[in-house]
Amino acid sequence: MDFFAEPAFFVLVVPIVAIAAAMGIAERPLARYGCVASLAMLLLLFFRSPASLAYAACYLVGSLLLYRWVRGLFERKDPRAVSLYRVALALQIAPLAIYKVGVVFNPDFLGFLGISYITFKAVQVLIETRDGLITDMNAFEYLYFLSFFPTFTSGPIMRSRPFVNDVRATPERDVYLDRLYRGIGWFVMGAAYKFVGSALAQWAMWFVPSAVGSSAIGWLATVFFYGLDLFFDFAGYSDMAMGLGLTMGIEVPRNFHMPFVATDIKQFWDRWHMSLSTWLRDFVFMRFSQFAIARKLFPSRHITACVGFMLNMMLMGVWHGITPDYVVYGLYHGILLAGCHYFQQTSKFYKKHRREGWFQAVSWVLTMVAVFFGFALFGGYVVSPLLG
């Protein structure tokens, strides 16, 4: 059973939400029920693939053991704590890295649906445990955080501390009712995005190129409607996940916020796949920048930031997959972000005209051209044809 796609999923969601609503209105704790519901849904997700179920179960248990190990190291103030934490971090990332490399050669290589998202959540826990920000998350809360079914396969990427706060709280009836109403609204809107917006965009991808006849215009139309399809499909998943989370008493972070109104590429990534971009900002970009500045690796903070953007987006590309399309996509957006940052920080022309209407309009057009060409890279409409 595929989440957010097959009719069976939506049929099962109805009683799950109904029971959660009854419990929430009665001001009863939802955590244990939510965890049981999540594990049951994961069993159905992997029902057709016992191997994937075994991999997922091993990953969950192994991640819990790594978290408890790292937490114990720092609680005991072990002199080897930092070094062993790095070992644990490498072990946590290793299954995803092995899967991403292996799947290039064998589509059925060991792994499971959702491993990309769950890895980022598990890595976040290890990093913040090392930083002393996570000190008392128990085994139940950890496993529920990783297995929370609304976000398991396609995100958004959640953070453990807000999740645990929601798990431990039993909101009053009015507070829960507000979440329930908002959750239903987000779920309905997400379903409309996915099953109406995405379907129309897919139809246009087929119809418009065949109607216009021109190969060049047809290619442009295909890329344009592919970008819209990507948005409606992914935003639909994310909004439905956010809605389901709210009905279960969990505030799931918003993943998309009007990305096509962005007037520069930095604004775009502040609005597109926000949970991924903020995760990379907090755990890659900021930490790399602090490390590089402290050791004076680059001649200026601007250059450091540019290198950080490149590193961020290259990691983002590889996270999607180790294929030429995704790697070039990451490199492309890294170059765009680095160039945008350097221009905005050093250009007198930008600082003089950035608030003027004509500049905003030109900037928006250029940004959208860059964004949709990026979609063409992501979708395999540029690199793969060139490679034959």
Second form
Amino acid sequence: MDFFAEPAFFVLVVPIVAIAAAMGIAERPLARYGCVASLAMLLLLFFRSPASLAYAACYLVGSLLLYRWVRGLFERKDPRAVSLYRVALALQIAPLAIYKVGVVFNPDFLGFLGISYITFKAVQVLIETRDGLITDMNAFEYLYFLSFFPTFTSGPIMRSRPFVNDVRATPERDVYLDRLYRGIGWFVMGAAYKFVGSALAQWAMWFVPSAVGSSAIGWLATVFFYGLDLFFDFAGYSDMAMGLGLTMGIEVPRNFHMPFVATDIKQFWDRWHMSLSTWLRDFVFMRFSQFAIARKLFPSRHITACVGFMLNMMLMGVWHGITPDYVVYGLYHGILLAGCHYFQQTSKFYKKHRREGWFQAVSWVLTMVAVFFGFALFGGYVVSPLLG
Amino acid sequence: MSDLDEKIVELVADISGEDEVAEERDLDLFEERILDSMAAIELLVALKEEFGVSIAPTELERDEMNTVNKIIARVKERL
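Now that the form predicted on its own has been shown, please provide the structure of the form predicted together with the partner chain.
Full assembly next; the chain just shown is listed first.
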């Protein structure tokens, strides 16, 4: 059963939410129920593929063991803690890395739906355990965090500390009701995005190019509607996941916030797939910059930032898949972000005019052109055709 | 203004290249675009070098260290 797509999913969601609502309104704790519901939904997600199910189960248990091991190392102040932590981190990332390389050669390479997203969550736990920020998350909370079904297959990428805070709190009726109403609102809105917005965009993507005929304009129209489809589809299920999470008493981070009003590419990434871009910012860009600045690897902070942006976005690209389209997509956004950062930091012209209306208008147009060209790269409308 | 306060004001002014932070210590540094995420990292590295205070990048929410006064408070808590 595919989440957020098949009718069966929506039919099952109704009783799941109804029971959560009854318990929440009665001010009963929701965590155990939420965990059982999540595990049941994961069984349904994987029941057609026993190999995936077994792999996902092993991944959950293996990740728990890694977390407990790393936490123990730092609790005991083991002298080898930092180096063993690095080993644990490598082991945590290995299944995803092996999978991403494996599917390049064999599309049926063993993995499981959600492996990309669960890796982010498990890695965040390890890094913050090493930072001393996670000291008391127990096994139940850990497993519930990783298996939380609304965000299991496709995000938004949650963070364990706010999750655990929500799991431990049993909100008063008014607080829960507020979450329930907001949750239902987001869910309905997300469904409309996906089943109306995205469906219309898909129809236009087929209809407009066939109506205009000319290949250049047809290509532009295809890319334009493809971009809209990408937004409505992805924002749609992100909002549904957020809504479903809220009804289970968990605040799920927002993933999209009006990306098409961005007036530069940095703002775009603050608004598009935000849970991914903030994750990469916190755990790749910032760690890398910290490392590079402390060791003075680069002659200036601007260069450090530019290298950091490139690294960040190239990782984002290959995370989607090791294909020429995604690799170029990552490279492209790395160059855009680095260029944008360098321009904004060093240009006197920018500092003088950035608040003026005409500058913002030009900047918005350029940003949108860049963004939609990025969608064209992502969707395989540029690199793949060139490679034949 | 204590020595510590002064040193931190100097660090923020140095990293951001804006001197107004000395006068307006409750100014929102991110809102005013005086600091961005890169400068925030530089600040964390500088605080570690200068005072031996280590703050992990995800330890604090942005609104816990978005003014000079809050940065001073966070450092004092950890000294």
